[in-house]
Every structure is written in structure tokens, then in C-alpha cells.
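Here's a solo chain for you in C-alpha cells, the form predicted on its own.
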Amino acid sequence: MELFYSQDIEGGICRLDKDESGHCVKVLRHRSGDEIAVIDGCGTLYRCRITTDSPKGVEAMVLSAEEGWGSHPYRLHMAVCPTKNNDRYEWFAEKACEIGLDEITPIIGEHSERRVFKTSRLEKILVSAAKQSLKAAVPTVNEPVSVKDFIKDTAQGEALKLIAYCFEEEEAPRRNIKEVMEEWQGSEIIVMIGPEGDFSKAEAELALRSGFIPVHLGASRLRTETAALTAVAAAYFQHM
């Protein structure tokens, strides 16, 4: 199924970029009167009929919209410190979305070796993964911040909190990320995964001060960003 992306759909009519307008035109070949099928990144599935086959600029009437179309029954806010190598993070986000995930935000911790983060590479890596997986949400991608703030910011709320670092607290042990999800009655649930050097004493005793649940995710050691996705998989089987 070939899906385009747009933000500029109103009064019955969708527009395309540039971009999706050459790929729609000179790749795929479409033309006035063909069906396509877009995406608005928050969603809904819009099928439309094109009017204008520019390949600087489609236009498309819409025929139908369906909301909700290719979502899951849970919100999933990852917040992973960026690592290292740019790559591997953007190999994270890809996946994540492919699977189930809602929103993103790059926290800076005491340990972070990557300390600048950009978005604008990773937005867009999204919205190809979107279409690719056949989804019309797009995750949202926060600015970075700290880990300490993002943990303040997020105090509030009745979302199920876990945070997993690798160190153990006798006072809070790690329990098993699936059986934490498989208590949880709930529907949002938000993840914080450290850096290459782990979460500090300091951040882990705020987070679990601020009602973040300490775990676990299985005996083996795991880089970031394939924690990050292990946890992406746990949320999506547990509500499959």
C-alpha cells in the first residue's frame, strides 16, 4: 500500500510537498484521477483522488477520512539518552515506530557522553517509518533535556513510570519489565533509558522519589538503544 504524508489538508483538499509530490508524479507515476492514500501524521487516513498531478505540487480531493487508522491501544513516551553514535539512536527510532510508539524525548544525564542532540534528522526518519509500517501517527520528537527536569516535569499524572539502569537500589530492587506491564491497568506508560554509562545514584534516587518504578530487562547487558527497543517490544505484546 503506498501512503503519502501531509500536514496541509483543509477544506476537502490535501496538498503535497515537493518531495512527495515527485515521488507521487515521477516515481509512482500517478496522475489526475488516480486514488492515493495520506497520512496526516496525527492519525487519519485520508483517501483521495488527485486534481493537480504537478511534481512540485499535488493536489488531491478527499474522499474519506479514518481516523485512528493503523494505531494501538496504549500511549508509549520513550525518554532515551542519546547515544554516541547518532546512528544506532536513529536505528532505534525507526523500529520504535514500526512497532508502537508515540512520542520521544532525548534526555541528557550526569553520564551522557552526547550532550547535543538535533531533531530534525530523526523527525523525518519518522515519518518514513510511519508510512512504512502502515501507520498514520507519526511519533512526536521532544527537544532534549536533562534527565533530572525531564523526571520533574513528569512528577505529575497517572501514567505507569519505569526507569531500568543496571545498578541495583537494596531499597527499591529492579523488578521484570513484563510483569510490571502486565499489572498495569492503564494506558500510558513512560520509559526512561540511560546512556552508554548508566543512570547516576542521583537521578535513579529522584526518579524513584517522583514515582518511577525501577526494572529490569532480563539478565543480559544491553546498549541503549536496544534497551530502549526491548522495552518498545514489551508494551506492544502486552497489549496485542
Contents of the next structure:
Number of protein chains: 2
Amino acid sequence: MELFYSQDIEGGICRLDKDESGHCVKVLRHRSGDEIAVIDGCGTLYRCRITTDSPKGVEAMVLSAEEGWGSHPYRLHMAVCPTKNNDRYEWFAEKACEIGLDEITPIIGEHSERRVFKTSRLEKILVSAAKQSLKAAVPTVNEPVSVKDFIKDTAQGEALKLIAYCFEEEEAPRRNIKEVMEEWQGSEIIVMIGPEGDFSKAEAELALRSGFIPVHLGASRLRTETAALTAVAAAYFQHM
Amino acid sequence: MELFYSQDIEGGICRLDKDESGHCVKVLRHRSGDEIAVIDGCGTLYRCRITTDSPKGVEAMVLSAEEGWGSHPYRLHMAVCPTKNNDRYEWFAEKACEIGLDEITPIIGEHSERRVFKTSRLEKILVSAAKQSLKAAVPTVNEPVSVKDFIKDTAQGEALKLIAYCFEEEEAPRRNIKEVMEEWQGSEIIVMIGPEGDFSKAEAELALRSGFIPVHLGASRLRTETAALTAVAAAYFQHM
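Other form of same protein, the form predicted together with another copy of the chain, not the form predicted on its own:
All chains and molecules follow, beginning with the one already shown.
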């Protein structure tokens, strides 16, 4: 099933941007009268009929709309420190979107080697991943923030807040992420994953004071991006 | 922790090959008398003291050996059809090794676009992944076989045998992989993951007749390599 993506759907008219229009008309050779399926990135799938088949700007008439198309029964926000190698982060984002993800925040920790992060590439990757995995919602990518600011920003709210680190805080032993998720009755989950150098003690302590539950991801020693995807899979299986 | 890999450990003497020796002496500047940790790829970690610090061939005396170092409490054999893009398969293999995997068999299905597969690159990737994730066992990579031959080859044995495909066989509805694994009391698991074009009906029927249980991986539509890694995560969480 071929999906198009448009952020310009209004008053029963759907417009594709230049890239999508070119793909629609030049590559897939769609013409006026053809039916196409378009996601708005916010969770709705639109079935449309092409009225203008210009490769520069396709216009289509909305025939029907399906909300929550390809959605999952929970809301997962992954706050993950950028990896030294950017491909690994992009790989995580693509796979997480396929499995089930709603929001990504790149967080910069005290031990983060990589302190700058461009979100534009990631947004493109997530649009393709959502189309590829038949989801009408494209995960939101937030601008990078420091770990401490992220903890402060999530102080309010009903979400289950988890932080995964590799050391042991005596007063707050880490729990198995699977068990913590099994106990959770709500639908909103936030998981913080640290950089290659792990979270700092100060970051961990601030998180615990702010209501984050310290978790581990099992016995295996996982890279940042693998740990992040494993947490995404844990949430997915919990709601399977 | 820096790990070296050697398949030449005998009579209390451990020898590193040229690459590992160069890395040990030139990059890490180890000298005679230094202690190093070496995995044999079969599950044992050796602590050794360097006796010859030649960059062409390091020799070390074995001080102690620890069997089952970094092992997991199950045995997972993933039989996965090669992806069109080889990077995706290599990525799966690396991540699966980090999480927990024992054996990979590239299987060629009737709908496989990619029908040839070189295992040599994969073996190198798995050695690095095992070292990186602190496991003394490196997953075995088998030579590619056809899906039907793989099914015949696994006819004997005690393993839980699962096949994941996307269509529905009326007489054998697919079950949730998580539930099937939860019921399983044994430790050995085999999972077959099909190509982009899925398994053929004939392959699925042969698998079912041969004791494979048809499973699905939840509501998300996953790429071959993502489906394979999700199955690896399912086994990991089941034994967490």
C-alpha cells in the first residue's frame, strides 16, 4: 500500500508538496481521477481522488477520513541522548517508529560527547518510517534539551516516568523495566536513556527526586540506541 | 572493559591473530606482563598475562577461565531471510547479538529477492558485537539454506519452533508470539522470519506440518529486520 504525506489538508482538499507530487505523478504515474491514500502525520488517513496531477503540486479531493489509523494503545515518549554516531540514532528512530513511538526528545547529558543535534533529518526519516509501517501518525521530534531541563519539563503530568542507567543507587535500586510496565495502569510512558558515558549521579538523583523510577533493561549490556529500542519493545509487548 | 578475541587458546597459551595483536600492541600499547581479557567466542572468558608483545602475534599465558561469561538463560536460533539491503541484515545481527542470540541461519524463501548471502562479513560484525556487549559467546552464522530445507533440517529436536508471517491460514490462526513464549517451558527457541515478500503459502504449510507454530508480532507492520529483532526482544523479555 502506497501512502503519501501531506500537512496541507483543509476544506476537503489535500495538497501534496513538491517531493510527494513528483513521486506521485512521475514515479507512480498517478493521474487525475486516481485514488490515493494520504496520511496527515497526526493520526488520520485520508482517501482522496486526484483532481490536479501536476508533478509540482498534486491536488486531491478528500473522499473519506480514518482517525487513529495504525495507532497503538499507549503513548510513548523516548528521551534519548544523541549517540556519537548519528546513524545509530536515526536507526533507532526508524525502528522505534515501526514498532510504536509517539515522541522523541534528544536529551544532552553531562556525560554526552555529542552536544549538538539536528532534528530535520530525523523528521524525514520518521515520515518514511510511518508511511512504510502504515501509521498515520508521525512521531514528534522535539528540539534537544539538557537532561536536567527535560526532568524539570516533565515534572507535571500523569505519565509513568522511567530512567535507565547502569550504576546502582543504594537508596533506590533499579527495577526490571518489564515488571514496572506490567504494574502500570495508565497509557502514557516516558523513558530516559543516557549517553555512552551514562547519566551522571547528579542527573540520576534529580530524576529520582522528580518521580522517575530507576530501571534496568536486563542482564545484557546494550548500546544507547539498542537500550532505547529495547525499551520501545518492552512498551509494545506490554500492550500486545 | 577491553576484550580480545582468539580462537587459538590451548595448553594455557592464548595467541591473538594479526589484527587483534596490532590492536593490542599498537593501539592500546599493551606490553609483556600486562593482563588482558580474551573471549574464545564459545562462551569462555580468559584472563591472560602477555608474554610476547609482538604486533604481529601476541602470546599470553592463561591465568583464569570463566565459562558462560555474559550468557543468557535460553538458546535462540533466528532463521531470517536476507533483506534486499544487506546493511539492514547486518544491523539486525549486531543488535540481536547485543540483546541475546545464539545462532543465525540466512534462509532463502520462494519470495526472496536476494538469493545469495555472504556470511563472512556477518561473522566479523558478530565478533565486535559480542566484545562490545561483554559476551564471551559469538553467535554462530550458518550457510544460507532454502526455507524448505531449513524446515526439514529442524524436524528433529526439542526446540519451540515459531514461524512469523503476515497472512492468515484459516485452519491455523496465528498466535501472539509473547503468549506462545510465555507458555514455553523449555530453553531452546527457533524463529523463522520471512523476506519482504513474506513466506509462500507452501512454505507456511510445510512449516505447520513440521511442528512450527504460526505467530504474529503484534499490530505493527514491521520490516524483516525489525520483525526479527522484535522476536529476539520477545525471547529476552520472556527470560528477564
